[in-house]
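Just the one chain here, the form predicted on its own, laid out as structure tokens.
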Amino acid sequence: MVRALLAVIFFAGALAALAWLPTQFGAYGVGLLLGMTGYVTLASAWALFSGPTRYVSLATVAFFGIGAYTVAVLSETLPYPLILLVAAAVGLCVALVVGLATLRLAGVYFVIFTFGLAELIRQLVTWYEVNITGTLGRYIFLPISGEQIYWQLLALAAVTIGLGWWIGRSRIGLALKVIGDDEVVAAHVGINIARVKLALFAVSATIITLVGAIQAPRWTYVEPSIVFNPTISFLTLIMALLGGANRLWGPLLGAVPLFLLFEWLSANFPNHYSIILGLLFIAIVFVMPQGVLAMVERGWSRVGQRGRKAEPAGTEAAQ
């Protein structure tokens, strides 16, 4: 009980400090904080479903773009809080439809479908804008500052991490782990596999949709090539894998250093950025397939085992 209380106090203090940070930075610093917090939320939301189930989804940018375009379409007709609710509802509905149709797929088939889904939605939005509205993009004029966007993303990140903590300690979290280990076993022990997977996929997709909706006013001008950029899906995947997608703090530990690295690479090596991104992804998969936290835990357990093995020898020598 005391440890839990201390953890809550520490988490609240850290949030307060992070909320205070934008007041100490200029526009560039706020932009970095905003982008970093956005990717922390994306990676954490992605890991809610894909971490325990091991379903690798590349549909992140599909829901991100849906959120951004919902804001762009409704920015002049509805109040901003209501727009966010509509965006979340649209993302949830799309996730339920997609989930019902595809969560029976597994392995490479699920990966291919989710990547194709993102491209399909981008092409549909492009076709609609060009042929129906007669334009390719939309302007967003909302009186929302970078600091306000950052605070919204920070609150959403805290909710996402808190939700991940609760799921990890609930029956649904245990069911997800069993599903990730062996779906046949999960079915035999009475777990409703389709319902559990659909619920977590929908929650994850809704949070990702909200990230896109909250960040939309940052660009002022939105078009499909911006908000449906496949790089968003790949960056989210790499960040979650680096830290450890099946660990609570893994996505955060992967997102922060990689975001800063990618910002530096894109500024200094714009022509080689994609190549470096691909090489980094290959390196993570081969060197740290379970993430940094899992590698640290294995190293720590080996040190402990060596210490236990050396203890009897030291005792005999003393005698």
Given for the second form:
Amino acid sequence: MVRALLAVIFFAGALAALAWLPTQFGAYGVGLLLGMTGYVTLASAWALFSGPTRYVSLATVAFFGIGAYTVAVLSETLPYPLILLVAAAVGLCVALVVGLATLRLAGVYFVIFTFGLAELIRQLVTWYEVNITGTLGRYIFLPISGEQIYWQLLALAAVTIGLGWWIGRSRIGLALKVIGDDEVVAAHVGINIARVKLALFAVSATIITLVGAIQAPRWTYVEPSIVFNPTISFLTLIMALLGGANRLWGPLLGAVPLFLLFEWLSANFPNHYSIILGLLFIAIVFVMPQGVLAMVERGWSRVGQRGRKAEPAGTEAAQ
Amino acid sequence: MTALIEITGLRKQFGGLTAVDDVSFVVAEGEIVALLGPNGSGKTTVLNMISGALAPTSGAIRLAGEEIAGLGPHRIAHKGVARTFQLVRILPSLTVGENVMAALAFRHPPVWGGAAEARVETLLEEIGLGGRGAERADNLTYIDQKRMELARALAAEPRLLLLDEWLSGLNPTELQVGIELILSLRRSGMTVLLVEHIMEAVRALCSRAVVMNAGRTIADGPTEAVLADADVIRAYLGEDHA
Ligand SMILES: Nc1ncnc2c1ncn2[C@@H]1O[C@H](COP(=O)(O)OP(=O)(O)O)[C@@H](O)[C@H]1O
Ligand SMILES: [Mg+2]
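The structure above corresponds to the form predicted on its own; please provide the structure of the form predicted in complex with the partner chain.
The complete assembly is shown below, putting the previous chain first.
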């Protein structure tokens, strides 16, 4: 009980400190914080679904872009909180339809489908804007400052990680562990596997949609190639994988250093950025498929074992 | 006695192979019935169709009068059918307690939280794994894994329990304990359909036996009479004999 209370106080304090940070930075620093928090949220939301189910989704940018575009379309007709609500609802509906259609696909088919989905939505939006609206881009004039965007993203990140924590302790968390171990057993103890996966996909996609919606006012001008840029999907994926998609803090620990690295790379090597991104992607998937956290833990337990073995050499033989 | 499970004209085809061919039998409420037959005769496939792991090619399966053939396993589980598997299926990364908890948390209505933890402990006690809920399931010995799997099936408080060679692989002492356990289930009023090769256990437990050979039922009746049947003896002593 005391420990739980201390944990709550600690996280409330940390969150307050993070919320206070923008007052110490200039516009550039706020932009950096904002982008980083955006990716922490994206990676955490991605891992919410893809971590336990091991379905690798490349649809991140499809939902991110839907969120941003909803804001662009509605920015002059609805009050801001209502726009966010509509964006979340649109993301949720698309997620439910896509989930129903694709969650029976396994492995690489799911990866390809989700990648295709993002491209399809981008093409659809482009076609609509060019042929029906008559212009490709849209302007977003919302009186929302960088700090305000950062605070919203910070709140969303906290909610996402809190949700991950709660799921780990709930029935749905147990269902995910059982499904991860053996789907046949899962179904035979009464778990509706399809529904659990769909629910998780929908929650994850809705959060991702909100990230896109919240970040949209930052751009002022949006067009499909900006908000549906597939790099966003790949970045999210390797951030979550680097930290470890099956751990509560894994995506955050992957997102922070990688975001800073990519910022630095794109500033200093703008021409080689994509190549470096690709190489890093391959390295992470092949070298540390379980993530850095798992690797550190394994390293730790190995060090621990060596320590233990070195001490009482005689006891084991005696048993 | 009223029929709990009523199977009529059940068939399952795997491509060109007819694994189960026009099988019909009834299990009454409170009965323990043996499903016998040489290896490959289709017993596991019948259990798979009852539990929903496989959809029948044709035929009917009625549970207390309600058609369940072709429903998904989670829906059939919610209607009161639980099972163990021929090749024991544990949840290796979970603890022993969580393995049992899984069945409590997703039955209808679910048991969760403190009540579930208490129930898990009682079930483990009953099955001979008392106080071992915190161990990892994949550290258990084979017999203890089988125990845990049965505890998981019992946690669902099923109306119908399907056991697929649950007693095989046990040493003589463990076998006696296992038989006692199943007898105590019968006393509690549970209905059991079990596939078994150990005739000693079948004689001790089952009032009735259904025998399959090459997908078809070749005998159905009181255990002693069925085991003395000429067709049954031929089927068991033929090339398929396991
Ligand atoms: N999923 C499956 N796919 C194809 N053939 C199967 C499958 N399951 C069982 N069979 C075949 O069906 C027949 C009956 O198998 P099974 O029901 O396991 O027999 P038993 O349990 O009586 O030993 C066997 O010939 C087996 O090879
Ligand atoms: Mg079998």
